[in-house]
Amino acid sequence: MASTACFVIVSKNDIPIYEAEVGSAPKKEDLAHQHQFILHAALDVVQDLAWTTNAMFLRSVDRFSDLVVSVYDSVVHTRFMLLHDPRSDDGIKSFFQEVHELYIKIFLNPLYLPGSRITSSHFDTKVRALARKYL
């Protein structure tokens, strides 16, 4: 069964710093733009939820058709957003936690400017491997 999954890391200024289509469904350009739009629209909901809870994993914050938006909000308000088919939260939470660890390693790199795009091919490879493992 083909699964749809689009993963985005958004800085605290609501600027996407990393994007990846990580699902096994066939990739189409118009769907990629639709996924970006759905995730961007969910940022308002995330903004409101982030101030009402202490939890970092916000679970399903929005729905569009048969797709669900799950969010992991870091301490510095960098948001890890995943647009996916409905599924168990356990794998999604583990995915977010391990990607957060990868992000911390990038963030602590003295050559990385916080808030700039993540262009590391190593980071991209690791994120895609984690997506295959957990999603």
Second form
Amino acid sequence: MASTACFVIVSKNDIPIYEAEVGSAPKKEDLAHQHQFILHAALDVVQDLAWTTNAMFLRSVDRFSDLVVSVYDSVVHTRFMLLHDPRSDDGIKSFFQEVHELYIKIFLNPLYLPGSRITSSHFDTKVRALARKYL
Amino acid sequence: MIGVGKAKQYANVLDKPLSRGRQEVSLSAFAFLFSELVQYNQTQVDNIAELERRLEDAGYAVGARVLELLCHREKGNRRETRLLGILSFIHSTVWKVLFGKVADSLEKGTEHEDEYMISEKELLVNRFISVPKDMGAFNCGAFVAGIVKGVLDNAGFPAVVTAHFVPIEGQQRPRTTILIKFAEEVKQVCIV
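Complement to the form predicted alone: the form predicted together with its partner chain:
Expanding to the full complex; the earlier chain stays at the top.
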């Protein structure tokens, strides 16, 4: 079953530091641009929502036609955003938690400048593997 | 059994588990490393203010990472949205993990609404350091002030953090106070 899923990691200053199309649907160039636009538009909602709750998983914050935006906000306000078809929250929550752990390991690197792009191909491979597993 | 007791080798750091690892590091090793950090920065700058700023920047990087790691390990991924929450997190959890004990005290400033102070009888980083008279009020605790600033900034509570010596009667060495002054936006956004 083809599924759409666009995953973006946005730093505290609203700069995307990692993006990946992880759905199993065939990739189309214009759709990819539209996905990123939807995710960025959802950032405003996230900003307000983030201060209202102690939890990191903010569930679905925005809808666009038949797609849902789910967000996970880490302590340093790095947002993990996923654009996906409507589905149950559990798989998405586990996906976010595992990617969060990977992100912490990258972040702990003293030579990594917080807010800069994540260029590690190993990270990319692992994120896609996690997406296949949980999404 | 062959291989028992040998640590598993990981090809990439992303595969290594985020376990607690060894809790303790040699104090002498740290003291040497820190002394070298200060000496290196001393050769690079012309004045005291610049030296303090560099130590603060070094601490800032540590603070950001400590915040993310500790929230993952200790608090089971719950964030702090309140000012007092993040301050007590620094005062107990961060201090315990970095220095082996909670900070001596956390006080609210009397003159200004947005000032808080964390006091310590003797900062670990200052234990083996003596400051010559001609350097005036320089305090290597600027490194620790940087750590606190890193934690606060990254948690969303921007602040100016400085370290000061406070002479106490009856004690030979002065007490160190980390002074935290929050930025304007913190008063408006956050619930104290």
